[in-house]
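What follows is one chain in structure tokens, specifically the form predicted on its own.
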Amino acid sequence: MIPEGAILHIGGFMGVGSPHRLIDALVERGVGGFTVVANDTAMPGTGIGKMISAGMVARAIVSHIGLNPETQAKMIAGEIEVELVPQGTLVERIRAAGVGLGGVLTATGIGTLVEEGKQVVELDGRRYLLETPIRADFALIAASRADYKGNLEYHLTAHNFNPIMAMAADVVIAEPKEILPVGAIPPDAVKTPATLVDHLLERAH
């Protein structure tokens, strides 16, 4: 379903809370040219790092690449375009796409390289950057549990990006650790409702 050159939201934080079975399937398939939107590019041999090693990523929109020397080398060589976005700003840009906002105003980055080429808005005597929404063609997310309808529950670090990304993509593919009958997940534990989820792929154990 995922074509060459697609924009992908991929959940996780240094590979924790990432959809590893989906990533492995993409690497095995060999299609590339992707724009990957994520917190980071993990490490070589881990999560998104596998996609970097396989040469599948044309552009990365991330908050840092500090623990993946392969991403750094490919960026310096001009093989990957990297847009570094402050972590909080990155989350808000994704959220803005999910809730239909035209952008977000933030003081983060004012007076730094982040400001270059961006619209500056002055409000009540303070200057803000207008940061635009980031929407994806596909969101590849990891969850702790799902029911057969697609309601999702998350644990710990997986809360950081996965629920937000599920709101901001045309197609959402969720990879839960287990899929349970409807009703097995308490309603208060559901962070992503089934209406947002298009496909489920149970994680390999």
Given for the second form:
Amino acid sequence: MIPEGAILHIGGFMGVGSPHRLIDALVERGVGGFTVVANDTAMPGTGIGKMISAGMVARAIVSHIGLNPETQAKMIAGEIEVELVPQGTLVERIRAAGVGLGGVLTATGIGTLVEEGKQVVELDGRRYLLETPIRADFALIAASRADYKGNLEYHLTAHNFNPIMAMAADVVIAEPKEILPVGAIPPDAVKTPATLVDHLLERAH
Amino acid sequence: MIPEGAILHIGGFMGVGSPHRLIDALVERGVGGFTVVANDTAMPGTGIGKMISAGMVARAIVSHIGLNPETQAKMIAGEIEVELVPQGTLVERIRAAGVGLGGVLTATGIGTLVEEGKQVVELDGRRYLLETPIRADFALIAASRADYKGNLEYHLTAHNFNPIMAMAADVVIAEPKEILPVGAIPPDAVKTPATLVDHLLERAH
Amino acid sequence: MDAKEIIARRVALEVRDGMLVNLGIGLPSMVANYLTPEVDVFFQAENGVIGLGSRPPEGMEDPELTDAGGAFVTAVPGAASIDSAMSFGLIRGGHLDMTVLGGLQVDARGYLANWMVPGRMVPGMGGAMDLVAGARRVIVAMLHTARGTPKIVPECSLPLTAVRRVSLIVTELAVIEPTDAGLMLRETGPGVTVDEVRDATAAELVIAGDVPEMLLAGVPPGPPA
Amino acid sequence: MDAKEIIARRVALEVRDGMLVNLGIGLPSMVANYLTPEVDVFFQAENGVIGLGSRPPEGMEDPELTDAGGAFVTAVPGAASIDSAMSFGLIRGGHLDMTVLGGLQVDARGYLANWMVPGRMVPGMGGAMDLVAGARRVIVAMLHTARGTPKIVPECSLPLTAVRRVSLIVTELAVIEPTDAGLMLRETGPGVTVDEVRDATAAELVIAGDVPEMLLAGVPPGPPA
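Pass me the form predicted together with its partner chain as well; I've looked at the form predicted on its own already.
Then the entire complex follows, led off by the chain already shown.
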């Protein structure tokens, strides 16, 4: 379903809260050339790290690659294009795509390399970077529990980018640990409404 | 504690999810001249409507006053200054204040009266309004349950503006229906972390 | 069948399986009564719930479960509570498949005015501007005229809600689609002639070939919601 | 007492009751070991928890409860799970009372560089830029020199993390406060003279009157976290 060269939002933080079964399936299938938008590229052998090792990632838009020496090596070798984005800016850019904002103004990155090539807006004497939305073709996210409609819950530090990415892609594929009957998740516990989720794939046990 | 002329974020939608005990206490005390930021001014005799009737509101920044004829009458008489803001823009402006953004770009309001006096930013051929943060001195919010640290839960349509306003004021006063021991609310159920809440006032039963 | 029922039944046919739909208060909210049971949709109330159900039986109201008009509602299985940031994130972000709103005026460009009459009635735009700017399909459900005065006009004299062209206008007299070529008359109301629609419309209508009479959704299967 | 312990103990004295504090990975995370028990604070891990606790006993790890370095942690009673938008909303929005980060260089303006060495090491900024731009107090906790080379320099040669002046620099040799007047030497390390600090510092230090020796927080009451 996911074609060569697609732009992918992939949830997770150092592999915690990543959709591991979906990633494994992608690696097995072997298509590539992806642009991956994620917090980080995890470690070799874990989560997105497996996609890096398999050479499936042409471009990574991430906040951190420090724990994956392969990403750094491939970047230096020119095999992967890496755009480093401050973590808080990255999540707001993804959110902006999801909630239909044309951009947001942030002071993060002003006066640093992050400012390069970006529009600066001055407001009440303060300078802000105009940061633009990052939308994806597919969002691959992990959740703790889902119901069959696609309502999602998340657990502890496995939330991270998942609920935000669930708003910001044409097709959202969620990988919950278990899928429950509709009604089993009370309305107040739902963090991603079913209407945002296109497909569910239960994590292998 | 709340001085004459303060800027107040007040949660609620037509009175649902408003901090009724806090509002009643303010009305009883009788100070005024407030700027009230809220979705609406409810109805006469309900929630913020009581503050309108008592003449305590000098300025209202709201999306809707249609169900409160007193607000409309006082606006026409020049007794209340009303700034009408599209509901989705209002909540993003409050959020921007809460999460430290200098502003957001939205297409809502382009080509309408809302555009007047606002900066327009063109991006990739589309026009957006630059909407700026709305911060308050105090946020008066309602919640369903709290723990003694101040972690908050909300119920059904009583969420509305409350979780967003909880981020966007110097002092946050929350009115839960009940206050529980610390630990009684699981981490995944917390919607407003305790660190944001300064004071708790249990709703009278 | 009264005018409002005609409109609600015709709009109900626009609702497709799997949609997320927002119905404005008043006439638009009647649309929910005429959906066929096979159509599985989520209704959003922008004050904070996805999966709005029918009115609760008397005595079963939850004071914290209301629609955007403040009326008591229920929630269907699979419903979700959302705050206003998520609610309007869905609307502005293009996740809302359809919104049905009332109108004061719609003009030849397809622009809607529905939030104020200067000097006379200033309710405020509430969520209307976000809905019209953000929803994938915007359907205006309104009576064709107001006390004999056409509401479909060459250019809105009232303040606009958005400068986005609405998808469809449904009245008791006609179904009209704003297009690049102008306001296309797609269907006429039950027993209504093309000339009658023209007479009640101040804007020019484009008529291509025979104009069929509108189909209407059936009667509701249960008691009205 | 080794250099890192001196730094962690000194920084621990900066933590006040009721604060929300973010500790960077590595040396800064050691600060949690030296808080006095009366100080009631919430620690934030920017990957998604407020109320970070100590390391879990072996076998009690939750794979979905980790800190920003990926290490297993626990959550204290009253902890809250947050997503990345809320986490950085707290940081950027000024709700974080203090962040403690490591540094590669700090300069006379109080600007920090800590996220890359061009051509050699490009880990990325992760959350560091948001933390330095947004936290109410920014404390740099680092060794005074790197293999004999001063890290406190007239102007950073490495790419900056932010152009905001940090609040305090704590090393094993000194406590230094960047001010309008320059880098004020506030305290010296245990048994360290002012001249020794000067010799290890490439930037000019401002010295006003007697410089006291730094106080250090006591030993941890329980086993190290």
